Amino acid sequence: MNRWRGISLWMDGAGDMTPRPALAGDITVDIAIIGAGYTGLWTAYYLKTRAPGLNIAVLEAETAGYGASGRNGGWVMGAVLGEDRMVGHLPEPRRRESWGLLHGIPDEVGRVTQAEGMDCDFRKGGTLYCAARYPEQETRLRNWLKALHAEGQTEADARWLNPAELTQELRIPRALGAVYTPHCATIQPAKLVRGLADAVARLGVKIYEQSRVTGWAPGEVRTAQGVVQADWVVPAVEGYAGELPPLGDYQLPVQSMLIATEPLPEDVWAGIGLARGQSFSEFSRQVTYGQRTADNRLAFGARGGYRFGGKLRTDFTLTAAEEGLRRYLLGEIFPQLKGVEITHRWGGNLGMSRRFQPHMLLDSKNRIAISGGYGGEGVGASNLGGRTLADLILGRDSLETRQPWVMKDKTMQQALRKWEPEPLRWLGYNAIITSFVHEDKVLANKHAAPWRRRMARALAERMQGLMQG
């Protein structure tokens, strides 16, 4: 459906979106999975491949892939949002282990893919994370890098470039260095989401498109065509919690936005590099991020917003201002792109948490399993999710189900920290956003005075704080 298509430059290109049917009346199964995007599918596929004989249903409202894993910058990341704060104060054999699971995730899925036959564009070229515009990045990511290798990761995992260095993977005019990590694979996401509902419904999953969960309850699912009784429910909804209270109390929905270039001559590439799969980020507070595409386009993603009561955005039109956001810091930092055509325009909903980590939980009472809040960072921590909701369903010991983010026998209100009401929530984005953007409009002018850099800095980093408290 043309509808479907048109969502992001990755479902333009996903092949054929011709829906799987509908619910048609009331069934039973083991499990029942809300949400066919990565979190649900990854979920049924382990699920289905460790225990062949289950009887597994995935409702989705729309098409696979038509929510957040259908739109992201398609990052398939070795780690997980505030991955420092859980794994830094483990003992260090644990840690060791912790980062181990993490920086294995892209060759996780790169495994699958290939055993799968999915054609998804896998390329593992790690990551640059780039202080590209002003030198305060510079010593942020020295900082960063440092305390990695103090939490007991090496070289091996996060290394510094220097300019030079830099050239040879990436040429961003005036870049102060980067930080290197191999741990990151780059992806077409349409293809992958729609690859593994194809994998999944190969495996014997049933998978009903178009069946929008209108409720939700242990051991039942209800939509407008039928109700599924299930021995266990899987809601796999991420940034869509909204909308099956009382996930919304702990999973807000956020929005991302990106641009993507028309085809770019070998010539320009030449001039920019990225050669190998690589993404990158420039090091500001903001994300900023890219890859170069298989057919040689730029996508380009750039800061985020926030709806009123956590209201989600469903019209993914940029603005102008959003548009020109975006083309303003892509010819900042690669100023022979400032007059380059901009073929595709979209955006989606994320799913972030009050504690800006994921969760991955088993309330064994209710016979509820979740994995959601990775905050932008979920094409890789969804396949992470699956693997370890699949085991705590199953009632394996793994070290997937041993780590500090998997919380076992608990209820969402005992595990979970429910989000401040409004107008708390919108008066706080705003504050921190205010103080992002001021820092990088301060710190980006290198004609500002030393104290109103230094003033700017810090109340970006209290806010920080203040969000991340």
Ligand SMILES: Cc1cc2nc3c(=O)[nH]c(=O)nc-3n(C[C@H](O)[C@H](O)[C@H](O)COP(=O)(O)OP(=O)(O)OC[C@H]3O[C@@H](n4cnc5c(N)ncnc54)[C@H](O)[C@@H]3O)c2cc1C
The other form holds:
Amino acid sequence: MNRWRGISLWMDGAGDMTPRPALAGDITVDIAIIGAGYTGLWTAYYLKTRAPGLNIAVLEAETAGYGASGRNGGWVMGAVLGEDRMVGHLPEPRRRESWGLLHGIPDEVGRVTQAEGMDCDFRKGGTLYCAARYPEQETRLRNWLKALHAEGQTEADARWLNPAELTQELRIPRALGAVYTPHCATIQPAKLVRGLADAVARLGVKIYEQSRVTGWAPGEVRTAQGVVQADWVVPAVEGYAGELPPLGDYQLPVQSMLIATEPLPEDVWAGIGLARGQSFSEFSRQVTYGQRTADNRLAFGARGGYRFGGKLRTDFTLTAAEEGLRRYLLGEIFPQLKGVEITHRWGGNLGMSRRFQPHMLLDSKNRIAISGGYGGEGVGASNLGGRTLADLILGRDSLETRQPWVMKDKTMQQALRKWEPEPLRWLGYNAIITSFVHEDKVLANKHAAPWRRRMARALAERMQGLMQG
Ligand SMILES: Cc1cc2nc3c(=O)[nH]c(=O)nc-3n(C[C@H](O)[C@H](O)[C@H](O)COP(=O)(O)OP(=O)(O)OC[C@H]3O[C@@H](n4cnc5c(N)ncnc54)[C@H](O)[C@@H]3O)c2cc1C
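Please give the other form, namely the form predicted in complex with the named molecule, since only the form predicted on its own has been shown so far.
The complete assembly is shown below, putting the previous chain first.
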């Protein structure tokens, strides 16, 4: 078996995995992109479609989709992490423009997949943020919806579904309601990244696989097989930033894990719903989410992890405890799936910026362009990142380049905020996650006294505030 197939359910079902040839010798190009995930490939795609004469090389350590792009939950969100902090306070009409740009991401991904003939199971069914397990989730959700509307989003963008309305979309026995937004699509992630690599290669971009970059500097990218001289360098390694100093100071690897059930029969799906490509999430502070796959499995992800020193995790054989936690949450939300067979379990490294929001950056002095720090919301954001970097490199002024997450005319060091040194990061992460886990445990216990519930919630809220401060 090809070793990359075992990476995830998605890579297992993404067709031919024969690698493209590695770099063999020194070359000179206009643009060198490090990493063949969504960010690197979308950037190459928009650059090459807008300026066909450009000579672009993509250098990938393994194969296209080896990173988070071949492993994620498959939500293409019309949103970016921390958007409320970045967009909410903008004056009209800039705020309306930004929401429009973000909400349009799934349609843009759908447009390109259709235009390029990429079959990646794209379905735009929206998403359901559910109060699935305890009453405090309803309160938080209603407050969140109120805030979204106060920040300029409308009922057409996000609206409340009462339990009866939710039942039309998704049936969760104890659900108290949900926020529904139409601005989300689901995909088969690996088919998207592999299809994108094929599309980019057809346009004339050279993708070198099994070509790990061992060092980089302005204008130069080094591998064991050769050196690439480039006018612009685009490091697009997200959760792998620690491997290419100094990027790791700004993007930390965080681990996220999923399980997938066997294909479920129609009668089981009749009891669950999700008939038209909707994704769903349970509204606890540590995200729990899923989608119904095109072959009728439930792909289900929950919670994450951080390793001391920002160490990458490469082996995602889930421990019994890791799988058990995800099985438990799956059974809590869908009791009928308690004994179901789990056929796949996997995980990946995603990249988190210190501001907990993405950055799209042009460092003209050093001729570096970077898009990243998406957290767990990078499938759609990386498409926006690719469009934005293409415009920034080509010197175009566009709606994409005028957004609050875009940084121009600053060096990377000036524009981005550094993560604290260890052991502060490790201690901070654990304190925050412990408070979130404690809150979830207390609130899920229907016998917990009201004062315990209030305290658990207040502590978790305070820790969340500190994290974003
Ligand atoms: C388990 C999981 C679930 C997720 N679910 C969702 C979701 O449902 N929705 C959502 O919006 N986001 C989700 N995300 C986040 C999303 O997948 C990522 O933000 C996105 O895929 C990032 O794409 P990227 O191209 O920037 O990085 P990656 O896909 O990680 O690509 C980086 C590439 O760089 C290569 N590379 C690394 N180092 C080197 C080197 N030295 N030389 C050459 N190449 C190198 C890697 O091999 C890799 O292929 C999830 C992430 C994970 C891990």
